[in-house]
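Below you'll find only one chain, the form predicted alone, shown as structure tokens.
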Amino acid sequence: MKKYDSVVIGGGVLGAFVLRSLRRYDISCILLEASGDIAGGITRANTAIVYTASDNRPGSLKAEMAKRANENFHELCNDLGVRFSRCGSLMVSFGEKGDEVLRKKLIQGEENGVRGMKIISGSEAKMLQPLLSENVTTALYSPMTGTVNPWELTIAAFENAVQNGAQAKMNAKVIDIIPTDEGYEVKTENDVFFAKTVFNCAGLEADKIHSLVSNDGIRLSIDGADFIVFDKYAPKPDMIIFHETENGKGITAVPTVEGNLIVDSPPREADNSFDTTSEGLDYIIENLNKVLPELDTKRIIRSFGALRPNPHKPDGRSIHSFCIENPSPGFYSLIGIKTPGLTCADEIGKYLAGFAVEYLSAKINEDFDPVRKTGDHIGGEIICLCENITKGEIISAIKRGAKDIHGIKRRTGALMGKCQGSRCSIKIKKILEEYNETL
């Protein structure tokens, strides 16, 4: 049996950050991941906003977390090697009732202390981004919302987390967990492991792994949402744009890191399958039409779905801050962690890390470095055109723990162009292979 002080499960941005913060001090800890690669679940699929506390009740743990994430992300992104844009945010309304909304988010976002937010009107708001539609009446401007990508900032984080001396098991789904005198023995199917702390950051499968341990009756409920994606080159809004329609959310804009325009559905069921939906997809045009008349939708190169879990009592009521549940001694689950879950990864993890601080009377680790050691990126032939990455890219990918061909695009952000890889695939697959006989 492998012991350790602490058993990380969950691969996700959360898991990640986790295990990145356990190391700050001196516990030894290992991430346990169901699938071959990290960052493949709830991570895959999202709007990737570094949100404000506009949207968070004041006073409360997501506002206090939200608002010193957001203004501390451009350090994290250093120490991480990753990109992000603080390209600010317009919410749009189209009549009185989305105004009188866009009001009380600017009240409570001065309540919890957002800079620089402020009430425009609509033809501001268009001279500030002149693809916006001329019908919009008031807009919320908000200089600190940003974007990053969150495949590269969960790697980055794992990867930090592996440097300072971490361990990761990967294709280890858990299936048991078993309290003891001292702690818990993890059982996952080929492995057992000792942790005197256990961390659930399993995402969809978070109320599961929660239910081994604690029988109070916590669940999700999961749903579903659509996304569009624009080629690098389309004319696009260079701020998020946010709508807010009569009946709440609606689409949502945002000018990716990568360069590329991706835009949001609200909300829909799901059947925990990240298939999109056609009536999603028409909803986002219609309403693409409403807000950003002038995109050109003939510069859309693919879709995709992503998941979003809701975490539920017993009774069935939402639970509607960040749940973190604390069921048995050295035992912490996350469940239902979403908006501003990406946002808040790294102050989850230094939240969770003090926990186990106080838990096991653990010291600083001294030697924690939080600057993640890139490598080389050697060149060579030029494998995706569309991206302008090499050869020796990707076979650093696949040294970083790429295993097959959606942890290259992860890695490396190949096959995301506006051939979405029909050019460079094969090659990709090809090179994966070679690689993999030579070991």
Second form
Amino acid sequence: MKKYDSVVIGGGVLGAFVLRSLRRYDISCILLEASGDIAGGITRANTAIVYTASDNRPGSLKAEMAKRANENFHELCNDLGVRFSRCGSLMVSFGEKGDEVLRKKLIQGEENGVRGMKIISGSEAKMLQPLLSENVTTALYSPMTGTVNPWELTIAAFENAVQNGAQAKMNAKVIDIIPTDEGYEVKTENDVFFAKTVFNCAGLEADKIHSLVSNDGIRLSIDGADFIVFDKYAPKPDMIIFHETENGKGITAVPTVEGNLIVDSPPREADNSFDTTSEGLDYIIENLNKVLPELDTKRIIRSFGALRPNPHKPDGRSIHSFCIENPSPGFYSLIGIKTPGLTCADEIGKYLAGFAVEYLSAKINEDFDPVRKTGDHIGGEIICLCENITKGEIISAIKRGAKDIHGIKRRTGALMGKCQGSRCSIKIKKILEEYNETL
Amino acid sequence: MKHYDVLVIGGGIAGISAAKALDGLKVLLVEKSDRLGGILNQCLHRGFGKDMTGPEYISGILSDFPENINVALKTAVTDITPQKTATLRHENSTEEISFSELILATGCMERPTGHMLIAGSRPEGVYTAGQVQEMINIHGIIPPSPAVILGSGDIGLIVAKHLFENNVEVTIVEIKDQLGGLARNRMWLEGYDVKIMINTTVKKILGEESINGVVLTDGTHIPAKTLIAATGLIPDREILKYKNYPFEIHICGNCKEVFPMVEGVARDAERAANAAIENIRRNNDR
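Requested next: the structure of the form predicted in complex with its partner chain (the form predicted alone having been shown above).
Let's see the whole complex now, leading with the same chain.
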């Protein structure tokens, strides 16, 4: 049986950052991912927003972490070699109820120490973002809001963790966890891993993993959202637009680091699948017409669905804070870490590593290097014509762990252009096949 | 910095035809893939020139390709500046060049399936018509039966024929009240057992890992192991982004407008080449 100080379950953004944070200390650790690749679960579909703390209750862990994370985000992305755009945001409203929500957010944000926020009029908002509707009544400007690509961030954190000595195993679905006197036996179909501490970052499965060691009855309910994507060349707002309707959250439009615009629907019911719904997609188009009426819908290239796990107490009550549980000594569960989970991933990682350090009496890892080393790109024929990705870059992505075209997409940006892979996906599949045959 | 009289971007039929018409000038023809010919390389149906396949047509047109034309394969133009310079990327290196005239011959692309905002899952087995053509003609892979083809333009009809001849059960779904495409591509359908559904479209995709069916707007459920979107071609001029250039750019072929016939592309490219020659002559006279 392989022995570790820590096992991290789940290769999403949280698992990757917990793993990396553990390696800041002299803690031997392995990440177990059920599927063949990291960043393929709920991490892959996300609004990609780096929030300020204006949405969080003053004094809460979320507010504290979000503020610190937001301020440090540039440095984090710099270390990891990940694109980050502090594009700022405008929350726009269309009537008195919405205006009131904005004023409350301003007060809350200021109380949380968010810098630079101010309320502006609808016409001032239109001057800032000419594509906005004339019917905006009030806007909340927030210069600290930003955007990052969630899977790029996850892969970078994971690679940096591995460069710092962390281990990882793919296709390692955890099927049982047996507590012992010294720790836990974590069983997968083919292996057993012994660990003194376990970090459950299993996303949609986090409640099931948690229930292997706990009877507290915390469970997840899953809701979803729909997204549409505009191509890079569409005229678009250059700030994030949050749409506050008279009855709550509307759409959110995010100009991504790649140069696209993604627009999401409010949360809706979901049946645990990433399917999109006609209702959600129709809602987005209808509301884009109200908020950003001049956007050219001919430039839509994609839609996708997202899932969000929400934690509940056994009696059904929602848990609003970050649900970080410690059901037995050395076992930590992250259950339904939703917004601002992406923003706070590094903070949450450090927070959990802090528990491990105390529990294991671990020392600082003097050799830890927070800077991710990225390989040199290699050339060759240009395979992805939209993004000019070469065969060499694709092969390097396979060597870095990509198992299929989705993994290639997340590591190179191929398939993300205007043709959405119609000109290169067959070629990329061939390259994958050829590479695997040489193994 | 190297200077060229004419920079031609794109090595398909338009770029090749333009470059040939520029013989005598210092020309650079840039192509991203490892060969000239563009999309015709994957068109094996006899729809070009005198009953030729795409590759046959290309070898014909390349047989008298002037040797003094510089061809840069595996090379991308990543930027064009208002000062008439361009950045080329080849392997790991980049190079700046300058040019007097610019001919854009970057062709067109298929409208992505995602444009249609079809609800449901995103399983394996959803392709564009061009992808299916590439699978069959280049790689010899026949997508599994039954197949639903969304859109009945020329490309949809050509792919339908390909599939039918390879024993794939085909249903064509067309949102308009009649089939599109050239008459010669429609004709073969008579007498063939291809199901056609007009005035409707695909509303939802079903299946987890792989597609197993589609739902139409009226709620009809059609079993499908392959869904092929053939919903149109769009000119690819993205390299120009939304910049305003203070000089004339000779846009030709399918990146200007989508031509139904290859001869139209070649003629348009020659027109662009002549316009470039005319500009150079005028500037020399000045």
